[in-house]
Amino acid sequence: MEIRILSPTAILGYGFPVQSLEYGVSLEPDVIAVDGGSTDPGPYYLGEGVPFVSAKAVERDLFYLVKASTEREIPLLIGSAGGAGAEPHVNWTLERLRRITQKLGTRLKAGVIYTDVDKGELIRKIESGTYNKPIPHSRLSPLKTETISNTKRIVAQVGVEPFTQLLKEDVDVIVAGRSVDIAPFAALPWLKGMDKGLAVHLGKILECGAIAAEPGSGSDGMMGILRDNEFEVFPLNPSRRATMTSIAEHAMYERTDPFREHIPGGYSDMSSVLYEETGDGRVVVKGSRWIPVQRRLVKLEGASFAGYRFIVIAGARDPDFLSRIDGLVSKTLESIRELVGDEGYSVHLRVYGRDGVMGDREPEPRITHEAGLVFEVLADEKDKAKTVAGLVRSTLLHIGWEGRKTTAGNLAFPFSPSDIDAGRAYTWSVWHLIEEENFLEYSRMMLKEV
C-alpha cells in the first residue's frame, strides 16, 4: 500500500508558491493536509479569540486548496484551525472557507472538531482526583478549581482519533480546534490500518512545510509518500532539497528527546531509524516504531487575562548608563512607588544585547556598546498603566548619578509615542497533561454543509 501526502505550507495563511501546489497536486496525492495554528505567538490569540494570521492571508491559501480540493476529489484537512484552535477560530476559518465556497461556486461536506475544554467538567475531574501534572519546565503547578474558573478559555490538544472518525463520514474538508500537530497527516494512514510509527514520523516532518528542506520555508511545500515500511519526503520547489541532515535535524525539532515524537495514546521511536537520499533531493526513512503507553495524556491549553499591557522601547549606548542599569531601573521603580504606591501593576525589563532573549536563563549576560531595552508595564486598570509607563520613561530618561556626563537624556527613543498601549494581555495558566481514557471526550464533532 502506498499513501501519498500533501503538506502545502507550515501554517495556513503562510503561503506558497502555486506552481509548488501544482506539482504536489500533479503527483496524485490521497490527502492534503496543513497545519492551521500554533502556540507559538503566545496565549493572547487563545485569550481573546483571535487568529495570528489576517483574513486574507488564509482566503488567499484557502481559495488554492479548496480548487485543487474539489477539482481532484482530495480531502483537505485542517488542524489547529485559526491559531489556538478555540471555537471562535474554528467558527472564524469555517466563514473564510465559506466565502471561498462561493468564490468557486462549490458546496463541500465539512467535518468539524471542536476542542473547547468544559471547564465545569473539567474542575469535577480535578476534585475527584484525575491525574494532571504541569508540562516540565512550564513553572505551573498541578491544577486546580480557582486556576481553572479563573482561565479565560482552555482547549484540548486532540490527537489523531477524531479525523479519522470524520473521513469515515466521507468529508471533502476537515476543520479541526487545537490538535496535535501531526493529526491531519497520520489520520488517513491510521485509517488505513498502516504502520502508526512511521505515519507519526513522517507527520512530524510534513507539519512545517519546506522548513524540513535545504533551504528551508515555512511558505512552501512537501510531499510525503508512506509505504508499508518506509516513507519518502522531498520538496515540491524545484529550489530546494531534502537531505539526510535536514530530516534528521527536523525529528528534533521543538523536542526535548530527539528519538521520541509524542501524541497521545503513545510515541514514535526514532532512536533506530535509518535515512537514505536517493541522489534527486529526496530522503528515504525507516525503522521509526509506535510505542504505546499505558497512561494515556492528553495536554490542555488555556489562557488567563494578565492585565492591560503598555511597553516602552528605548536604545542607550552610554557605556557609563549601561554598567548601571539595574542599579537605576531599581531606583527609578522606587520612585515610581512614592508616586503611585506598589498594588496593583508590576514592571519587567528586557535588556537587548544582554539578556533579552534568555533572561534570567542567559549563561552569559553581557553589554557590548549599546543594548535595547524594552520596559513592560502590566496593571489591572488601562490608565494605570498609562501611567506607569509614562514615569518609567519620563524618570530613566533624566535620572542622575555621580560622574553622568549625558545632560540631554539617557535613553534613544526609535517611535512617537514612546509609550505603546500593547492592550490586554494574557498569561498561560493551564499547560497540562490530563490522564483521559476516552480520546474523544474532548473531541465535539459534527458535520456541516459549506
Given for the second form:
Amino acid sequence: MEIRILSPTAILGYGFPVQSLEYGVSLEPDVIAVDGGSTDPGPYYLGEGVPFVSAKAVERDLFYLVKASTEREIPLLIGSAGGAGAEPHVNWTLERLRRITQKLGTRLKAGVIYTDVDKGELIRKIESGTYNKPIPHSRLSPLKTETISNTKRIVAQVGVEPFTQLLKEDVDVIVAGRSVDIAPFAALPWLKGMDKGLAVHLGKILECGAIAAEPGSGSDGMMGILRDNEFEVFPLNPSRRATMTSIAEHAMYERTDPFREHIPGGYSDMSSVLYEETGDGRVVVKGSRWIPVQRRLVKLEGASFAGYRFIVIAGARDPDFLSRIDGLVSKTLESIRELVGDEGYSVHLRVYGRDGVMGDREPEPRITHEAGLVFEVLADEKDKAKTVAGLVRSTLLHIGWEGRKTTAGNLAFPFSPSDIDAGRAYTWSVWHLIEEENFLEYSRMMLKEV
Amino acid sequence: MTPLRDVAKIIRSKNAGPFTITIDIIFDDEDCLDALLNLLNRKLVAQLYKVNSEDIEIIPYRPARAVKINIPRGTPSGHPGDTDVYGAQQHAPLLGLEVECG
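I would like to compare: after the form predicted alone, may I see the structure of the form predicted together with the partner chain?
Entire complex below, previous chain first.
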C-alpha cells in the first residue's frame, strides 16, 4: 500500500510557489495536509484570540489549495488553525475558507474540530477528583482553580484520532483547532491502518514544509510517500533537494528529544532509523517504530493576561551616559516611584549593544560606541502604562549627573510619538499534561457546509 | 585548536516549547563531533550560560553527526522581560569554544 501526502508550506499563510504545488498535484497525492500553527510566536496570540498570519496570506494559500484538492477530489487537512488553534482562530480560518469557496463557486463538506477547554468543567473535574492532577511543566506550579479562572483561554493539543474520525465522514476539508503538528499528515495513513511510527516520523518532516530540504524554506512544499516499511520524502521545487543530512537534522529540530516524537497515545521511536539517498534529491527512511503508552496524555496550553504594554525605544551615543546607564535608570525609576508609587506596574529594560539579546547570560556585556535602549512598561491599567512610559522617557532624557556635558538631552528617539502602545501582554499560565480517557475527550467535532 | 564556529556546519538555537532552549551543533564529519563530545559536559555549558548544571541535557545525535544541548530559559518565551521570543539567538556563547579537529 502507498499513501502520497502533499505538504504545500510550513504554515498556512506562509505561501508557496504555484509551480511547486502544481508539480505536487501532478504526482497524484492522496491528501493535502498543512499545519496552521505554532506556539513559537508567544502567548499573545492564544490570549488575544488573533492569528499571527494575515487574512490575505491565508486566503491566497487557500485559493490554490482548495482548487487543487477539489480538482483531485482529495481531502485538505488543516491543523492548529489560525496559529494558536482556539475557537476564534478556527472560526477565522473558516471565514477565510468561506470566502475562497465563494470565489471558486464551490461548496465543501467541512469537518471542524474545536479543542477549547471549558474552564468551569476543568475546574469541576479536577476538584471532584474525576481527573488525576494535571502534570505541570517543571517550570510551572500544579494547576490550581485560581490559575484556571485567571487564564484567558485554554486549548488542548489533540492527537491524530479526531482527524481520522472526521475522515470517515468523507469530508472535503478539516479545519482543526490546536492539534499536534503531525496530526493532519498522519491522519489518512492511520485511518488506512498503515504503520503509525513511520507516519508520525514522516509527519514530523512534512509539517515544516520545505524547511527539511536543502536549501531549506518555510514557504515551499514537500511530498511524502508512505509505504508499508518505509517512506520517501522530496521537495516539490527542483531547486531544492532532500539529503540524508537535511532529513536527519530535521528530526532534532525544535525538539528536546531527537529520538522520540511524542503525541497523545504514544511516540515514534526514531532511535534506529536508516536514511538512504535514492537520487533526484529524494531520501528514503526506514525503521521509525510506534511505541504506544499506557497513559494517554494531552497537553493543555493556556495564556493569561499580564498587563497593558507600552514600549519606549531610544538610542544613546554619549560615552559618559553609556558608562552610567544602569545607575541612571535606577535613579529614573526611583523618581517615578516617588510620583506614582510602585504598585500596579513594572518596567523592564533591554540594552541592545550590550546584552539586549541574552540578558544576564551574555558572556561579553560590553558597550562600544552606541547602544539601543528598549523599555517595556507593563501595568494593570492602560493609562498607568502610558503614564509610566512617558515618565521613563522624559526623566531619563533629562536626568543629570556630576560633570554631565550633554545637558540638552541623553537620548536619541527614532520615533514620534516615542511611547508606543504595544497592546495587551500575556504569559503562558497553563502548560500541563492531562490524562485523556477517550480519544476524543477534548475534541468537539461538527460538520459544516462551507 | 579551532573555534567551533569554524568547524561546525550548523550552530543553532530555538525554542522547544516556551520554557526550554534547544541548541543543535551539527558537523560534516564524525571527528569534529567526537572532539566536541570529549570536551562538552554539563559543567562547561553551565559556565557558558550561567545556568545550573543539573538543568542541562546533552544528547549526542549521531544520525545527523550532531549534539543537542537543552537549557532552561531564564524568562519564558514572550513573558515580560523576555529578550528572544523564538529563542533563535542563544547559541553565541558556544561559537568560540576551542575544539581539537579540522
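None of the values given here were measured: they were computed from a predicted structure. Residue numbers count along the first chain shown, from 1. In this text, rigid core is short for the largest set of C-alphas that superpose within 1.5 Å between two forms.
- Comparing the forms between these two forms, the C-alpha position of residue 63 differs by less than 2 angstroms, with the core used for superposition.
- After superposing the rigid core, the C-alpha of residue 31 moves by less than 2 Å between these two forms.
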